[in-house]
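Just the one chain here, the form predicted alone, laid out as structure tokens.
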Amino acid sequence: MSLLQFGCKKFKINVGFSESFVKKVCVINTGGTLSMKASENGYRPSAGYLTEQMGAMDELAQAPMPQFEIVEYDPLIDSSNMTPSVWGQIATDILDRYSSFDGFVVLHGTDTMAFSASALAFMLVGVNKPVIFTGAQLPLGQIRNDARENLKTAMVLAANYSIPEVSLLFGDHLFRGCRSTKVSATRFDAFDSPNYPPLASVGTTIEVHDETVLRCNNAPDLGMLPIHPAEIAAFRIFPGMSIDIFKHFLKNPLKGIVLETYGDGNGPSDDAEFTEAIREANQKGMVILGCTQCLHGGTTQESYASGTALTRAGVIPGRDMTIEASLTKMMFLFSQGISVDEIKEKLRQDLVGELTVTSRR
């Protein structure tokens, strides 16, 4: 039997499980394309539709599929409307059910899935079970879809493999959550991990790359650290940008900025107003983190004079963090009640596998 928790109501549906199945997975449906229904206005969230579709999937009652429980959010959320409060709800739902399941699958829309997976990686502590985000480009109910395989593979991984961290499954690979980024709006292999190898590869067999999985011998007690909205933003530099707009952008109430720089961490260093604006913001206590605009590689700000100028002005090199990890990490650190100096120091550190301290060149 599987169990759907919807609002304050619980409904049971029979999917033909044998009592011999011992593994249990909690499927948390936050919303997203995977569980949407076609309408005259396009795909839309539909309460109970996931349960209906999964109930019709006979293969879910066969080995190696686990028993499962569905927790469905009310209302279901288009991921473009995702917020830190929902991240907190996902984390709470996992912790409340942690002892009852072998693993967790979080169904999520693709638009902000990498942000949510990154945020949960920072928020959840002491996790020694799989927490796997997945979704789809086409819904379960479509004739052609990627939803069925993503869902089934995520459930198998969550139930049967030792991957004790927050991850993201899409297509043929399982990626570390805080290393993932969306790279395509249309392809079934919509996500990638540009600067860190996959945790697992999926083909005719599932191969877990144990050397890439995050393991801690002295894990802290299970729990959750808070994350709240913060006065932070991202700014992408570009040729011909207005320095007046940039200077205005740096004004209060902004407390932190992820500066999307060129290449290895370079910027228009010949523009004295640009570097001076950064220097003044840094001296006033603003946290400024450099993140490359490139998909692969990272920022060291060491190779070129235009990069070292940013370092001298106060920009912290973000190394090989994704933009999603950079923003959620900064938001997370501002939520911990620590000083600006501590935030700057921790941005340089690898906290949950989100960055490579030694630069990869």
Contents of the next structure:
Amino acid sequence: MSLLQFGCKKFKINVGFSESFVKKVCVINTGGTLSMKASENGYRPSAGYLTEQMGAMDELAQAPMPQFEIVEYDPLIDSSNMTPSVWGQIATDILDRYSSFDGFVVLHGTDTMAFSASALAFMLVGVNKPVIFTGAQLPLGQIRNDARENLKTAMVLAANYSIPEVSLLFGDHLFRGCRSTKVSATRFDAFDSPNYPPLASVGTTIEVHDETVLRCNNAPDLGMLPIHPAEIAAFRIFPGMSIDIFKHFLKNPLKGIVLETYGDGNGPSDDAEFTEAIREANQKGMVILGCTQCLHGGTTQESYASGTALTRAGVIPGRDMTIEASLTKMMFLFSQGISVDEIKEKLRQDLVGELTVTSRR
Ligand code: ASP
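The structure above corresponds to the form predicted alone; please give the structure of the form predicted in complex with ligand ASP next.
What follows is the entire complex, opening with the chain shown before.
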């Protein structure tokens, strides 16, 4: 089935609570390891398996667990197959059920979770309830797994805490969604937020760090802004890269590029062909955003001549944005029907907490 043809969903409401005081959480299952089953070709999504597993978890019927409803996507996907149309479906499903629930948990594969959490942060407007992405490195059905704790903790957070933004729970931390990045293919603490402190720490107690959580006092009306695939790409520079390939890459139909530069935003500025190719592309209307290859810190393109040369050629410093936030932000901005100049201006601004605007120095 095409991913554009979502629609058939199953749901279940758990029982055993007195209706009057119980919080309600909507669990949206898009797929991912958490609810996968082993097969001869490796883990794969399995329809109905989450409902079956959660139905057998007695602890879900005890306080402080909320009452929950499961919305299961058909098809469930490995998040390597994630697309902007699924992001639109997730946003729609949240908005359609917004008034009926205290919070939302989005179950998602780890591979592209940071992209989806970033995209939803840009798309959803006026959301004043927790929207928490989570997943797992090992599925619910494995003897040893991180799935159960991540699922339960995300549900408790979504039901009982005031965290009115899109976030990502993994292991011991709740991170801002558009600041998160996957840092390990194997560890249970697979995500980090290198440039922004956690929104909450999870241990024997759950501690929400209120000062880090977004508080929108004058939130606009609830709604959703569109996001569509765009003619954008990422290019990682490296010593010995072929300038011919780079120039070829910059040709039509490319409209925007996230240029992964060194350290503070430096590049091979002694190579006149490289800076000239960037200058030309910029003059022709291409949007060029520079992001650091480093995990921590960001680009100012102000500290070294090899960085200021990129600024002069037209590269916009992406500051401390993750690559995931940079790409989804650019795709999102290209989807808003605004001019190239407006896109460039908004890339410099902090829209939803994805970027630290002040200089590091
Ligand atoms: N390939 C899986 C996915 O992203 C990995 C995971 O969920 O951890 O769906």
